[in-house]
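Single chain ahead, written as structure tokens, the form predicted alone.
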Amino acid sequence: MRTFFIAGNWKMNTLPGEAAQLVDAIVSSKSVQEAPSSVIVAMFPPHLSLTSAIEAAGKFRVSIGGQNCHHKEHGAYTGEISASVLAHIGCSHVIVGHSERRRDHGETNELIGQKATRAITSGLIPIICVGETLAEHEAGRTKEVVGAQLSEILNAAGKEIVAGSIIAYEPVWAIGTGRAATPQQAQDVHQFIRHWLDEHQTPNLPILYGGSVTPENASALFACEDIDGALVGGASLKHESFCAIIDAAAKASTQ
């Protein structure tokens, strides 16, 4: 039986009360209640909605995580949040290096490696994001770019940190555009990442696809050998569409 990890990145959406309602709708759904243990579900609300989401999740078999963390444990870093605070309030995971953080905040691969290190030393599992821009994709440089990102993150964090992480491949040109990579395109990059991880002694990591995953394309993506789940954006903000993706993972896990 294959294991799938389905993560919902809510980005800068939901007030605390809305987050609680959405978590409640998802955890009480038939999709979650009857999901096999091989399907792991996680949700990533905005930081100020985390406590409400964690309380709503209760003891159900779902995880709540942060969308970002700082690479230092504490200090004079106005507006930031530490990995230790996320762990303290009950988070289990944190996203590091999302393409929007790279684009809007200039995050480098070295910094992302440092954040992954801080996450693991604080008791969190980091979801490390990699992926290429439209220009890089059209120039045929996808594997070159993704390989370089992984190398620099590995150099900054070390093998033990990367080996304890989850990798998310998110083609930047497909995020929020409705233009998803085809299943074969996604599989090709996932296979490359898996081979890269094997060659660098960090095998058996879950590799998620994160580029406009929807109920319509989830089944085809999950049928691919090297796709272990999804980092879902817009479709995770409605429990019906997120649950449909969970259902697709549940079906794929038994095939």
Ligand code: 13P
Given for the second form:
Amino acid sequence: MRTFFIAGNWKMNTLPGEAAQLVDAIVSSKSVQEAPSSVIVAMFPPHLSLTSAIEAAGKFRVSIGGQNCHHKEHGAYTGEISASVLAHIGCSHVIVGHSERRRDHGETNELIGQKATRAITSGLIPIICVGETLAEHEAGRTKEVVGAQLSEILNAAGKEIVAGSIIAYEPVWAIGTGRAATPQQAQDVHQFIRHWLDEHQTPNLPILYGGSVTPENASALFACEDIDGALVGGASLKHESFCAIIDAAAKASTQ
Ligand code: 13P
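Go ahead and give the structure of the form predicted in complex with 1,3-dihydroxyacetonephosphate, now that the form predicted alone is out.
Next comes the full complex, this chain leading.
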């Protein structure tokens, strides 16, 4: 049985009450209730909606995580969120290096490596995002760019940290555009990442695909050998579509 990790990145959406309602609809669905233990479901609400999401998740077998954390443990960093606070309130995971943070906050691979380190030392599992821009994609530089991102993150964080992480391949041109990578394109990059991780003695990590994942394309993506799940944006904000993606993973897991 293959294991799948299905994560919903809610980005800057949902008030605390809405987050609780969405978590409640998802955890009480047949999709989650009847999912095999090989399907792991995680949700990433905005920081101020985390507590209500965690309360709504209650005893159900789903994970809740933050969308970002600071690389320092604590200190004079106005407006930042610490990994230890996320762990303290009940998060199990944190996304680091999402392309929207690279783009809007100038996050570098070195900083992302430091954030992954802080996450692990605080007891969280980081989901480390990599992926190329449209220009890099069109120039045929995808593997070069993704390989360089992984190298710089590994240099900053070290093998032990990367070995305890999850990798998400999110081509920037596929995020929020409705233009997902084809299963062949995604599989090709995932296989490259898998080999890269093997060569750097950090094998067996889950590698998620993110970028316009929908109920319509999820099954074909999950049929690919090196796609271990999805980091879903827009389609994770409606319980029907997120649950349909969970169903696709459950089916792929048992095939
Ligand atoms: P979309 O699924 O909306 O393209 O977003 C993907 C993403 O950025 C997940 O982190």
